[in-house]
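Presented below, as structure tokens, is a lone chain in the form predicted on its own.
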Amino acid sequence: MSYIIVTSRSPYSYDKIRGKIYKRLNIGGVAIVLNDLITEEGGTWVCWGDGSADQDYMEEDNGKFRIFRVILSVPERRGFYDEYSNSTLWPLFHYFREKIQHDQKYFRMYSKVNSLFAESIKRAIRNTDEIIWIHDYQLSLVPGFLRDLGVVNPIIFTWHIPWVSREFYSILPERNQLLKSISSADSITFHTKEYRTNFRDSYESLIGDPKNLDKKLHYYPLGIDYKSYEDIERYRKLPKPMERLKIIFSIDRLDYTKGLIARVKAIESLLKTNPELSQKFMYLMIVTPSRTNVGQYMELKNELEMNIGRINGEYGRIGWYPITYIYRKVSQKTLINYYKWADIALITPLIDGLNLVCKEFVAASTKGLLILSEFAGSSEELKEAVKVNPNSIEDLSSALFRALSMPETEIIERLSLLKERVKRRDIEWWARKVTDTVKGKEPNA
């Protein structure tokens, strides 16, 4: 059974410079298992076409499966990614009222962008058993699209971000269109329970009886390629710095969901309540950059960085820093080290679909206590972690105060029981049950 797997970004990309062509893959963890089911189901991948070469490569077959890509001119990308996708439904999702940006050109050209998906959809379909996914946000009136073309196929629709609260969800503008198109799929999966029962919620309150909708709808945590990040083997192992101190470390895009700002100054608060912990830790803050081109971005990035030096200013000694800030994106060798190292991994978004940096740190970790934040999608899963809430201050070094005096028999415990769970739910599981919804198997969390 082949599949056409339908994303906004691409498996790879070709970018032109200085006259040669140089393929650039984009990793993550859907692209992986996605990547690997299709090579072995055979299909067809649609996606953005965002490399500088890509319209030379708008169809192309790779001998494992086809790519068809969609080309977008600047006015399309702008009004279908940075504005409607990451300055409407980013925030909106994210329960960020205050950030929520509405143009109804800007929903226009989303719309347009997802019927040109629709469109390339159609074209790559072979026969009628083909099983079209589609993953996330920027996609949701794909599966509306494809059924008013007369698709017939059967449809997945994977939401990877929280889907909020109806009252929340209320606020959009467009919210029958987006709720019409996604409930048009035959499988609707999300990362939590939470999330499935909002948008339950949210189509009972706005469109009516959500009885033919609720055998749709599934929930299946996002898992990882475990074996990967337990294999150090595979990877040049790096000395750790200042054997001496506990590593602190935590790893995040350039989001203002992700709670940066709160955690730096949690590791002030700390050393101002225990001086006693002076030159006894350091906190590795690696974050890489995101929608550089967005001014309130750089705002963010500016403000943490006058945190970081002001709190280093204040704290430091001459050969010790308490935060140790890194900008730049790092390789996936270098990461694995950083989480063998880490003694602690701070993960604390303000809100996050799910988070799988925590399950990368607890598959890659041979001694480390995971502290979570409760509004992480993942918090549900990982009940060995220790919990925080991300929005205080206290609750955040008052956790890394309790981290760092933990006794080493219980944080092993705890780490051998998250090891448990995150490796019986790993990426293939994941991508077995979401697929089997449309199989005519019963699926079983």
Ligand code: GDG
The other form holds:
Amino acid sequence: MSYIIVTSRSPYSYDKIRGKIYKRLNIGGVAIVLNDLITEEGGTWVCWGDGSADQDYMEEDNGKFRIFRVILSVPERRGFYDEYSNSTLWPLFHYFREKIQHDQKYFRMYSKVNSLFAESIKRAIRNTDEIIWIHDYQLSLVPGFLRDLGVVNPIIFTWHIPWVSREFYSILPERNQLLKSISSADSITFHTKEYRTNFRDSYESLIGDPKNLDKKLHYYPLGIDYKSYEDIERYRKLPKPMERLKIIFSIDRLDYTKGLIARVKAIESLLKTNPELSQKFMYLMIVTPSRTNVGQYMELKNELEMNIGRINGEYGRIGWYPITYIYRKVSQKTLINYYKWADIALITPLIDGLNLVCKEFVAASTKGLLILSEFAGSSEELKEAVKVNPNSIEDLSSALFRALSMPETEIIERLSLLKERVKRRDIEWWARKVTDTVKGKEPNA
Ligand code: GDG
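Alternative state: the form predicted in complex with the named molecule, after the form predicted on its own:
Expanding to the full complex; the earlier chain stays at the top.
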């Protein structure tokens, strides 16, 4: 069964630096399994060619599969990606009403770019059995454009972020266009039951009877490549001065949905109410640069760093700071090493479609405790984590206090139950579940 995978991000790009061409790999998370699937089954990957030399590789055959790249102009990139995708849809689908920006001209650009994707997909189709698998909120109008172009192939549309309640969704001026397009796919998959229900309710209140939709709507939480986290040995020992400290760890993209400010304030509150914990732990906070062209993200960086500076200034001692903050991307090997070092993973998004970091920590750790936000999509599955309301600094701080004094036997018991579930529902399980939803389906007449 051959596939046409459609994602906004490419599996790899080409950059030209001082006259030489370099290949840049973008593989991570979902892209790994999509790469495996298409390498095994064959097909075409349609994506945005964002590398500086990608225009020379618009239609490439790498021997395993083909890549068709959509090349965008600077205004197209801005309207499609920075503005409508990341300044309208992203805050809307994460309930950040005050951050939603809207401008018709950016929607027109988003729509134009989605139609460019649809045209590229149509050129890629070699027969009507090929399964077209489209991913995420940047490409919500693609299924509708494909049907308008007369494409009859089975289409799967996977939504990776939350789907909000019908009242909140109704804020979006283009609410009907998105719903109609997505529902022209043959299978629509979400990470949780709640997002599926919200989509159905939105459809019912804005478009009409959702009866015909019911058999198309599914929810399968995304899994991880479990073995790649479990099998890697810890390659560096904990540095000597850190050995006597409990390590609290987190890694997130710099994003206002991730609850970063409340988290550092919880560290402050923990030290304020429990001064005896001074010099007993270290919070290793890795924050990865993200969407640096969007103004709101840079404001958040300033606010976060001001808070960290203030807290370290107030509670630090010679040779010890409560928060070790790193603002840069780390290698996969280093990340797995940090997961293995950690006594506590503090994963507390205000809202998250799923959150893969908590699953990766569970796979890599042999001793750690997971503190997880109730509002992460993965919270439903990861029952043995210590659950917190990330909006309450008191709740976060008392969960940390409890975690720091939890008996080792309880931590290990929780971890082994979590491991069992994350291992069983891994990324292959997810891909199989999702693709099975259209297997054996006739092309649309
Ligand atoms: C969206 C949804 C949903 C991060 N920094 C580094 C690094 N990472 C890796 C993590 C993890 C991935 O990036 C982040 O995934 P999350 O799921 O935690 O969050 P989002 O990026 O917001 O993803 C989310 C996801 O889509 C998938 O559907 O779960 O809810 O928001 O894999 O490990 N990896 C390395 N260095 C870094 O600096 N190596």
